[in-house]
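First, one chain by itself: the form predicted on its own, in structure tokens.
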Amino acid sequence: MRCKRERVIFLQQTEIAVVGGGPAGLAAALEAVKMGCQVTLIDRHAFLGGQLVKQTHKFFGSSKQYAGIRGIDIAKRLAGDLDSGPGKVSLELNTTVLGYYDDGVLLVEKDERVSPLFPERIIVATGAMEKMLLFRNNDLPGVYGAGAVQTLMNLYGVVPGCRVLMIGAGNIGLIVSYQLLQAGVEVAAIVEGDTRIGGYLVHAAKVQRSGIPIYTSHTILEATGENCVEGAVICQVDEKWQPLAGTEREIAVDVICLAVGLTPLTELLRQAGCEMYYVPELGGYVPLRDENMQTTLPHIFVAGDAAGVEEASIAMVEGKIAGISAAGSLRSCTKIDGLLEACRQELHELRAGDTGDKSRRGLEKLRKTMEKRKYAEKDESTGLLRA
């Protein structure tokens, strides 16, 4: 959604640059503005909201997590709230961040013009990209990522086909399957390689009540068809995720939708020099950061899927933490500790239960790695290890 505000030419300087206008970036910018900071919010798209604008389902949880509100409306609300804070927001859409350099320059491109921006703090909320899955003929027209299907349907009103095979029973696979049904598209089945459904059971129950079978311990072997998808061959897998001979069967579909996970978009963090660590539970390489979402470069913060792939509600809370922490390093505020503690408690609640087990394991790996790094740092003046 577009924000109606005065158009500005890129500021040469800004207190906080937020890279990414999705749920994490919007929440971060909003908190920083509330604390009176000058914020430049940058997004490569023509609209704010990121993945939220594709999410037509209602969120659940508590009022703090916008329970009962559709993702697209949450994006509108966050964007609308940006103008109400005491700070100043410069919004730059259709703008790409090219890199960050040692002299403190954030290089951006807009309308084929490259400009320098000098932020005192940076919050990276660049999100994630979809993973691909290897199988025969996976380049046939009709093989989509789940995000592409959502974009077609929910942004442009175009259905991808008539009969879909969904690969992946995480939250994205389940939600997009239900959205396909709402759009009048038949979903032949949902295939999941794990032994259990990975998404919230409330989403799984909705699609199962609609008659969609969910095949766990299954995978796709092949897309069939000459010039486009006409079917798919699926089979069972063993405990090592290897295909079991004799279990193959073909399903007639014209669309294969892949919802097999996301990979954090961390190129900017890597290029800036933030230390990275491979955490498969969080989607791949993620930046080391502390509980304030501060990376190993003190002036750079991270939030949302760029910090580790989780849910949109978690991304927004992480954005709040990053925004408060970045602003708190520039502005004196007696309420910061209380605000941060409330956000951390909210994250704890969101990650509770079986569905949060994977994230908790990944975050524990990060915590231990940060702890080791803390004690391995050397005092530059003495060369001795320091805590």
Contents of the next structure:
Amino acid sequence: MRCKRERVIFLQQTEIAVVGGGPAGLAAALEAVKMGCQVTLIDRHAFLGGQLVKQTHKFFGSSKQYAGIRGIDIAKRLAGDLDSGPGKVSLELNTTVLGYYDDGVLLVEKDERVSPLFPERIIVATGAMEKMLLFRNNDLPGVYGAGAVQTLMNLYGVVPGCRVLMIGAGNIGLIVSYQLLQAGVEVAAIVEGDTRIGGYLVHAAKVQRSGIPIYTSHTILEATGENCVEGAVICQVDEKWQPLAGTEREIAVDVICLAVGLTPLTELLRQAGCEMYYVPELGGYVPLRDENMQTTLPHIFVAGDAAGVEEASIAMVEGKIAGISAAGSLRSCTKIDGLLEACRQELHELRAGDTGDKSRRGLEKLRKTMEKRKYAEKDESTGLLRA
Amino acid sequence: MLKKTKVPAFYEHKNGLPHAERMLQGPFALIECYQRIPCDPCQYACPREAIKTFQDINDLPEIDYDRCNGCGRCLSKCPGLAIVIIDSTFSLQEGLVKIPFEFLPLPVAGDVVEALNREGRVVCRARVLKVENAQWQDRTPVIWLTVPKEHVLDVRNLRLIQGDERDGGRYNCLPL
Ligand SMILES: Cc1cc2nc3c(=O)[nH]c(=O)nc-3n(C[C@H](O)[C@H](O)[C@H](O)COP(=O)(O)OP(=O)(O)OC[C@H]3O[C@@H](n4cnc5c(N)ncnc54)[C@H](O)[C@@H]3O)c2cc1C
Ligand code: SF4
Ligand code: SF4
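Here we have the form predicted on its own; I need the corresponding form predicted together with the partner chain.
Zooming out: every chain and molecule, the one shown earlier first.
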């Protein structure tokens, strides 16, 4: 850390700091501002939108949350809503939140300068990061994460290679395969360990009608090639995802793209001391939180993929809830209960389908843990013995 | 090769097709969306209220074929690109299929292209009647293809004929 002697660093104050300018953070900031709070929105990128800025496809989801519109355009609209909103959000782009101190101070870095920020409430909407997969030679140049492929293609107009093997048939694997086809890149196949396609069948149908085979119950064993990827060995797996001997075959590709899931980005929450809980259905460790998106530390809220990997529609509604709850804890407003209830109902509907099954299971685990915790707290306060 | 992928004969689904009589009365939308997912733009897109109002955002879209006139508004809003417009009354021998197509280069009216089915296999050749790419379609061009009548329910994609100079090398990468 560089420190110039002549520069005095002041402690900046704000009522609500929102960390992350994706759909969740944007929605949270907008709601909080609507309720008259002073909000600082921080994102480490030069632009707002988070994942959305790479999503050139039309979004599925609820029309109330801009479904049917391309992700890139949703990002613009959300950012526009903030601009034309009732109050002013101070935007800190190209700014990374590095850490959290016990006294409630966030350490913020911009242009290689570090400064402290003291917010009364913090909303963490940092999104998620990609998972890696273990296989031989997975460090060869040519092995990409799906997010990297999207960034290259959709932000910078660079194709990752000529012929791609996609690992994972969830929505991300399916959508990125489609975007590769749009960029003129060949997709040799999509490989999926599960017995069925995890993503939406409408997205699968889009790549299938271009002739891309989806091999379910398959996995990748190794990447081949001397100095970069020249091929991939795939094989069938049994129900326990164990490779079946004798089913190996090699496919000639120069890119292996991994779309094997995301895991919430929760370092800040951990560091702050929010209680975490391992919920594989939500992508890994997630902060314990109640239905108002409040973590176990009363001044810290969470929203979007950081609270559990789901979808943009859900991230936006969670952001709204976090924004309202955080602002509600600073300003009294009679409409809060009604607003929150409407949001919760919306979340319930969004998760009610066949594909919401996993999230529902994960959230149920969280809810139970949270309940036990509350119960324990109550016991302490009443002085009764714990069950 | 074990290949448990689902490319169902979608139109066999009970809500998939209008009855035979309706099919002979002009264009209609065919929605191939048969999984309860949280998605609803098609319903809001329809100006004729032909897509039954969802009780729940996960509902499957269901068309009232007496109201649907095949205008294609829903087609251009659907993020799943799951909707096509079919008109079996186009001519004596040919039917018209309108498909969403988000690839470059775009075909142009008059082109003969390969018509592909749901698995990307060639079913027949098709003539491009029109390429719609209006602002309200938001960069999802809609290609009007005329195909032999017996294929109207199978055609879901197209491919420029190989060797077409506009193909830009899209289909010539490393051999398997
Ligand atoms: C290929 C693909 C297709 C998708 N398609 C759809 C779809 O059709 N419909 C749908 O509903 N959802 C879709 N999603 C999911 C959707 O994009 C995400 O669920 C959503 O973006 C999550 O929003 P978020 O705000 O929680 O996080 P993000 O969008 O990830 O935003 C997080 C932001 O926080 C910033 N950040 C993180 N840490 C810090 C820090 N320490 N300091 C400062 N800034 C930080 C990041 O830079 C980022 O901008 C798709 C996702 C992918 C990858
Ligand atoms: S084609 Fe037009 S009338 Fe028919 S369902 Fe779609 S939007 Fe409605
Ligand atoms: S908009 Fe498309 S994907 Fe979404 S529910 Fe309607 S038909 Fe299905």
